Structure formats: C-alpha cells, structure tokens
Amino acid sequence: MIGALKWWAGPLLAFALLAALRLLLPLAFVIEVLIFSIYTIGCSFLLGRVGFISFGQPAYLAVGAYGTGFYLFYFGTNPYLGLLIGLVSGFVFALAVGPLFVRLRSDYFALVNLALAVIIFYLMQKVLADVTKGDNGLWFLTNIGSTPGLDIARPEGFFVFSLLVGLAVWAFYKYVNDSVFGACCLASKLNEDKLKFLGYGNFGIRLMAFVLANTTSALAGSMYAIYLGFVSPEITSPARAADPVVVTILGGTGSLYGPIIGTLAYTGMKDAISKLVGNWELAIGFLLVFIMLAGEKGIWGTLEPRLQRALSRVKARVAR
C-alpha cells in the first residue's frame, strides 16, 4: 500500500499542479500543454528508450485527427466514439508502416518518417482534397454532440478529460518503463547483441515500441480534433516536424516528466515571446543549445537530482 502511494505521489502532484495552473493561466493554454505533452511522450519514449529520433510525428498526429474528423464531419456526433476511431486509425497505420520503418538505422528512420509526414501532408492537401476539403479543412464543431457525465463538447469538461487522459497515459508509460518490455527497449538501444543472447527479438521489441509511441501521437491528434472542432492539412505540416523532438530534448529525453516540463517551457515561451517579437523560434533555439551544452539532460534531467537532494534533506530533518 505504501509503495503504491509512493508510485502515484509524483504524477498526482504533477497533474494537480497542472490543474492549479487553470486558476492562473487561460484555459486554452493549459489544454494545449496537456495535449502537446501527450503528443510528445511518444516521441520521448522512442528517442529515450529505443534510440529512434523521429521527424515524422505530425503524420501520426494527422492520422488520429483525420480519423476523428472524418467521423464527426460525415457520420456521427459522439466525440468519445470519434476519439476511439482516431485511436484505432493511428494504431492500424502505425502497425502498417512499422515493419518497414523499424528495420532502418536511426538516421534513415528519421528521414523516412519526415518523408512520410510530407506525403501525408500532400495527400490531405491535394490528392484527397474532395474528402478533406483541402486547405479549407473539415469544420465540425457544431456537429459534436453533448455527452452524459463528463461533457467533452464543453471546454471545461474537455479540460477535466484531458487531465484524466494525461494522467492515464503517464501512468501507462511509467508501467511500461518499469516492465520487462521497457528494459528490452532500452537494451535494444544500448546493446542489441545482449538482447539477442537473452532470447528477445530486436525487430519485435522495436515494432511494439513504434506502434505504442505513434498510437499515442494519434491519440493527441484525436484530442486536438475534438477540442478545436476543426482539422486541416496544417496539422501534418513538415514545418512543425521538429516540434516534438525539440520539446523532448528541452524537457529531458526518455524521462516521464520531461514532456510536461518541456511543453510548459516551449508553449510558455512561444506565447510570451511571440507577443514581443515575430521570430520566437530563435529564443527556443538558443535555450536548446544552452541545455545541450550544459549536459544533454534537459530541464527535468538537470532539476531532478537537485530536487531529490532537497527532498532527502527535508526527510532527514523530519526524522530528527
């Protein structure tokens, strides 16, 4: 029982702080942080645990968003069912391309995923314009029906829903990292020969990690679609391909709190600096270079040891 409380103490505190931000910051900002951190955690898992850097995350984000968007625009009104369709679309798509991509080296993996994002962008903008409405996008905000209990058609309801989904995703990745599968993912990054010696298949481990991470990105895309009530090809724009990678490195590669911290820093700086200067990306770039030169641990990787030492000192004083 005590162990379970310790296990949940960190994430509950983190998401309680995010909920408290609602009292200080605009609702739209906090929801953006929650969804983008869900989007980033898959990229962080791929890079930190498997060693795959992906510049194609917008493709998987778009598959989830358009899966939800097509349902809500053409077929139905239930946002929960739309979310499920987007999630399944992302899973099937990742399962289809995964066997081809995970065989590649990390550098080729990064490039082929970027090429995939370009292909999806072109398909949604030009080739399938009759269905996707091209650059005009699919508008379905008025199609989203109210739901009993937690009504995610309303901003406040969607905020609570995003908190619960974020906590569930965090807990799931915490479980995965602590499992044998998580250890195998890390071993596939650090020492493939030892992994094979222990009887585990490298291909299978990487494929499962790939599908898991990109289904998470599709979940974030579905949440964006429901929250905005709109989907356009811009969601898979290659110009935004580096965003989840930047946030991953900014927060701390492979850490569970890294995506939250990185998203807070990235989104906060973007909103604050863009009001003063047009080229806000320049400030993000300088901060990223500084963090990499300081030790490649990211914001959370730098803060975590200091917080642990401070907590140890507090515990020692209490014990006295």
Contents of the next structure:
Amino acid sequence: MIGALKWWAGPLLAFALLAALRLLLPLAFVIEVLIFSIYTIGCSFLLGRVGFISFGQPAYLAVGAYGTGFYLFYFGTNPYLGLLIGLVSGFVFALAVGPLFVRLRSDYFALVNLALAVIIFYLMQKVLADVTKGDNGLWFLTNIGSTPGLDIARPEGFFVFSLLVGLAVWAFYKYVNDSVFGACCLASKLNEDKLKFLGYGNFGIRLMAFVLANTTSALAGSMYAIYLGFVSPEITSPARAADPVVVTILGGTGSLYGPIIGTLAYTGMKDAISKLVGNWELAIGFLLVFIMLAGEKGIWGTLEPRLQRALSRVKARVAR
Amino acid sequence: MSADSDAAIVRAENVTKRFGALTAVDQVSYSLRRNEVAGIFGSNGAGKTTFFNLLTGYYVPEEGSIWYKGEDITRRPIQQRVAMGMMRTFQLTSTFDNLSVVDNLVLAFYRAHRSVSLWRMLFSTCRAHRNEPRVLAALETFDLGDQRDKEVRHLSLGEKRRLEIAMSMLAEPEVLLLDEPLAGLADSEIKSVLEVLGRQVGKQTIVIVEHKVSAVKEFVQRLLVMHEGRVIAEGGYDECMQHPEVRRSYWQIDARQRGDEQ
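For comparison with the form predicted alone, produce the structure of the form predicted in complex with the partner chain.
The next block holds the full complex; its first chain is the one shown before.
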C-alpha cells in the first residue's frame, strides 16, 4: 500500500502542480503544455531509452490529428470516439512503417522520419486536397457534440480530461521504465550485440518501443484536433520537425519529467518573448543554443540530483 | 543418451573465414565433447577469436559447417544458438553499462528462465526479479553484492568481467564459451574467477580462448593451438607444448610478452 502510494507520488505531484498552474496562467497555455508534454514524452522515450533521434515526430502527430479530424468532419460527432480513432490510426501507422524504420541506424532514422513528415505534409496539403481541403484545413469545431460525464467539447472539461490523460500516460511510461522491456531498451541502445548473445531480439524490442512512442505522439495529435476544432497541414510542417527533439533535450533526455519541464520552459519562453520582441523566433534560437551549451543534461537532468539531495536532507531532519 | 554423452556437442568441419585477402580461419576442424573444459590458444592474430565468432554465430563461415548436438547450425542466427544452449562472453568486456549490476543479471536470468515474449517483458518489472534466488546467488558467488545497485559504468574492469561471466553462467548454458576471460585481471581476481569456473567442471562444457596459457594450464583438459588461422596442435597441455611448431610460435609470443612487460 505504502509502496503503491510512493510509486504514484511522483506523477500525482507533477499533475497536481500542472493543475495548480491553472490558477496563475491562462487555460490555453496550460492545455498547450499538457498536450505538448504528451507529444514530447514519446520523442524523449525514443531518444533517451532506445537511442533513436527522430526529426519526423510531426508525421505521427498528424496521423493522430487527421484520424480524429476525418471522423469528426465527415462521419460523426463523438469526440471520445474521435480520439480513439486517432489513437488507433497512430498505432496502425507506426506498426506499418516501424518494421522498415527500426532497422536503420540512428542518423538515418532521424532523416527517414523527417522525409516521412515532409511526405505527409504534401499529401495533406496538395495530393489529398479534395479530402483535406488543403491549406485551409478541416474545420469541425461545431461538429463536436457534447458528451455526458466529462464534456470535452468545452475547454474546462477538456482541461480536466488532458490532466487525466497526462497522468495516465506518465504512469504508463513510469511503468515501462521499470519493466524488463524498459531495461532491454536501455540495453539495446548501448550494446545490441550483447543483448543478442543473451538471446533477445533487438528488432522486436525496438519495434515495440517505436510503436509505443509514436502512438503516444498520435494521441497528442488527436488531442490537438479536438481541442482546436480543426486540422491543417501546418501540424506536420517540416519547420516544426525539430520542436519535440529540442524540448526533449531542453527538459533532460530520457528522464520521466524532462518532457513536462522542457515543454513548460519552451512554451513559456515562446509566449514571454513573443510579447516583447518582434523577431521572437530568432531570440529563442539564440537562447536555446545557450541553454544547450550550458547544460547538456537539460533542466530536469540538472535539477533532479539537487532535488534528491534536498529531499534526503529533509528526510534526515524529520528522522531526527 | 549415454552414447550421446561421449559424442561431440559442438563440431566444426573444415571451416574457413576470410576477410578480404586475409584468411583468418583456414580449414579448421574441431570437436568439443560434452562437459569437457577445452582451451583455444595462440598468439595475437592466430584466428582464435574469429574461430570463436564462427562457433557462436557472430560470423558465418565461407566454407565448412558447424554442428551442435548433431544439427547443422552453420547458418542459424545467434538467438537460436543461445536458445539451444550456447552462451559466450566477449574479449572486450561486454555488459550494459547504463544499467545497475543487478539489472544486468536480471536480463540474463529473465531470458533464460522466464520468457522471450515481448508482452511478458512489458508486463513484468525488473524489481520483481531482483531477489530471485539465482540472481542473489550470482551476486554472492561473484562477490558483487556490494555493487548490487551501482551502475555498471562505475565498476572496475575486474568487476565488469566477473559480472559478464556471472551473466553468462546465470543462463546455465550447456556450452559456455569465454573469450579471454582473464585478460586485464589481477592475479587474485584470476584465482577467484577460475575458482568459480572450477565448480562448473563436469556440469557444463567450457571453452576458454586465452592468450596466456600458463594461467589456465591446470584448468583446461584439452588444448587447441592455433597459428595464422590453422590448427597446429591438439591434445593435452604437455603434449601440445612439446609440439615443435607450438614451441616455435608459442615461445616467440612468450618472449614478446616479456619484452612488453619490461
């Protein structure tokens, strides 16, 4: 019982803090942080656990978003069902491209994913323009029906929903990190030959990690679709391809809470600087270079050991 | 079964492996009997490790075949050979440096005694296996108890080697192949590793690739001496050391080693 409580303490605290943020900051900001964190944790898992850097995460984000978008624009009104469809599309898509991609080395993997994001961008913008309405995108905000129970068609309801989804996703990744599979991912990142000679198959381990991570990205895409009420090719724009990687490194690669911290810092910086400076993207670019040079462990990687030391000091004092 | 126990458990027939113009292993035939302790010796570049890599499936030979318990495994992938009961260590110690000592052991234990299924791996935690009697026994036997929760990257070379051997023994393979398990170890560590291996004599087939023959001469029952990719002698220790070709190549190494140490 105490063990379970201790296990849940971290994720619960993190999301309680995010919920409390709502008191200080606008709803739109906190929701953006929640969704983008979910988007980033997949990327962080791939990079930190499996050693795969991907510059094509928008591709998977877009598959989730368009899965949900097509359903809500053409077929139905239930946002929960839309979310499920987005999630399943992401899963199926990752399972389809994964077997080809996970055979590649990390650098080629990064590029092939980027190429995929570009392909999807042009598919949605030009090739399938009849269905996707090209650059205008699909607008379905008014199609989304209210739901009994938690009404995610309204921003407040959606905020609570995002908190719950986030908590579930974090608990899931915390569990995966503790599992034998999670250990195998780390092992495969470092020494795939040794893993083979213990009798494990690297391919299966990587494929599963790939599918888990990119289904999570698709989930974030679905959530964007429902929250914003529209999807346009902009979501898979190659210009945004490096964002999750940057946020991952900023937060602390592979750490459980890095993606949340990184997203908070990144989104916060974007908001604050864009209000002050005209060319905010340039300013952020310089700031990011500086931050990366200052600490390659990222924010959480630098903070965590300090927090743990402080925590053990407090514990020692309490014990006395 | 009883007739089988004397028969070869691993057999190589005329295997050849080339790297470009270099023939690293040239027409080598060799057979390992069940539960014997065999040594493969030779100078640097003699082809020991390449031959070892052919036996364990790291390379596929250009010519010849490799048999395990009467089955042709020449082209079988590594995983299948492991599942059949072959396990190896590496010349350059090979552990998972980003995991704790105990989790390295858990991975070795889990695959051998629990499951291969990805789903099972996802739905079982490392924590649940850290106190398995066999894992605890391995920590004890290899004197790694104090390092249990340390990340392997913080271990000394000797400790890493002990861990790697512990991992391969934890899987309880029928054939244990050790590639220079004593290289870089202090004399006291060599003694303790040999002591642990000594307890397995008669229970497992053990093959040791070594460079320094003197360290394990009492331990191995049969030698294969290689030179420039060929087998130059095979048999008991004394018998091999008397062999004129071995004397020529082996003393030559010994002299060079003394030169290095000075």
